[in-house]
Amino acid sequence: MVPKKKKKAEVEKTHCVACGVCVNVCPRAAITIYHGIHAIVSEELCIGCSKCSKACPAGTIQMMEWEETN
C-alpha cells in the first residue's frame, strides 16, 4: 500500500511576528499564539487546508507534506 501524502502547516517561528491572522482564517482552530511571540500549529487539528499561509503578511507559514503512517 502506497502512503497517502497529506500537507500540514508549520510555522517558521524566528520570523513569525505573532500578528494573529492565521489565527483567525484557520477553520478547524488549529493556531494558536504562544504567549505573543509566535504561532504554532496543532499537527492533530491541521486539515492542510493553507487558509493560513495565504493570509500570513509575513510569509512565514508553509505548507510541508508530509506521508500519513496508518
The other form holds:
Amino acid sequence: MVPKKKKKAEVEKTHCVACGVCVNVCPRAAITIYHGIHAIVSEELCIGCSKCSKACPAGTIQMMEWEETN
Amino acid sequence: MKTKQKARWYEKLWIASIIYLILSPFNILFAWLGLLCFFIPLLISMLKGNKAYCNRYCGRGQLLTLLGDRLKLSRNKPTPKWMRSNYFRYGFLIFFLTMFINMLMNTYLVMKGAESLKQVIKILWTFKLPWNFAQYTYASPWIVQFGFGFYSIMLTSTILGLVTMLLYKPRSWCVYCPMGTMTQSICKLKQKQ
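Same protein, different state: after the form predicted on its own, show the form predicted in complex with the partner chain.
Let's see the whole complex now, leading with the same chain.
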C-alpha cells in the first residue's frame, strides 16, 4: 500500500514571537500559544491548510509532509 | 468545516486604537491613555505569564490585520530575515526604551522648570511637527509635555507598523514590537523559574 502523504504545520520555536496571528486564522483551533513563548500545533487537529504558515509574520511556520502508514 | 464564531467584544479594540490616534491631537491629555497599551501587556505577562494582550486585546494588531488582510492593503511578502532576527528585535527594544527614557527626561525638565513646554509632535524621532491646536487647559506644563512625547511615540510606532504592513505581512510589526518582545521575554523568564 502506498503511504498517504499529509501536510502538517510545524513551528520553528526559536524565532516565534508568540503574536497569536496563527491562532486567529486556524480554522480548526489547532494552535495554542505555550505560556506566551511560542506557538504549538496539535498534530491531531491540524489539517494542513497552511493558513497559519501564510499569515505568520515571523515566517516560523513551515508545512511539513507527513507519511501516514495506515 | 469552520463554524462561525460569536463576535467577542475584544475583537473591536481596533476602534479604540483609531479613536486614540484621532482624538489625541485635539486634546493632548488624551495621549495619556496610551499608557494602558504599556501597562496592560506588562501586567498580564507578569501576573499570568502569557501574551494574551498580543493574542487577543492588541488594538493595533487588529487594525493592521484589518487593513492588511481584510482590506488587502498588504503586499503579503515574507518579513525580511534581518527584521525577524533576535538582534534586530532586541536592538529595536533597546532603541525604543532609550527614546522613551529620553522623553521622560524631557518631561522631567519641564516639570522642574528647566525647559519650557514644547508643543511639538515628533515623528520617527526626527521630524518635528509644531502642534499648537491641542487643548490643554487646567493641566500643568509637564503633563502636557508628556502627552506630546507619548503621542509622538504612539504615532511613530503606528507609522512604522503601517509601513511594514504595506511592504510585508499585515502584522510584521508584531515581530519587532517592543512591547511584544518585552512581554515574551518576561514570559520566558517566568517559565524558567
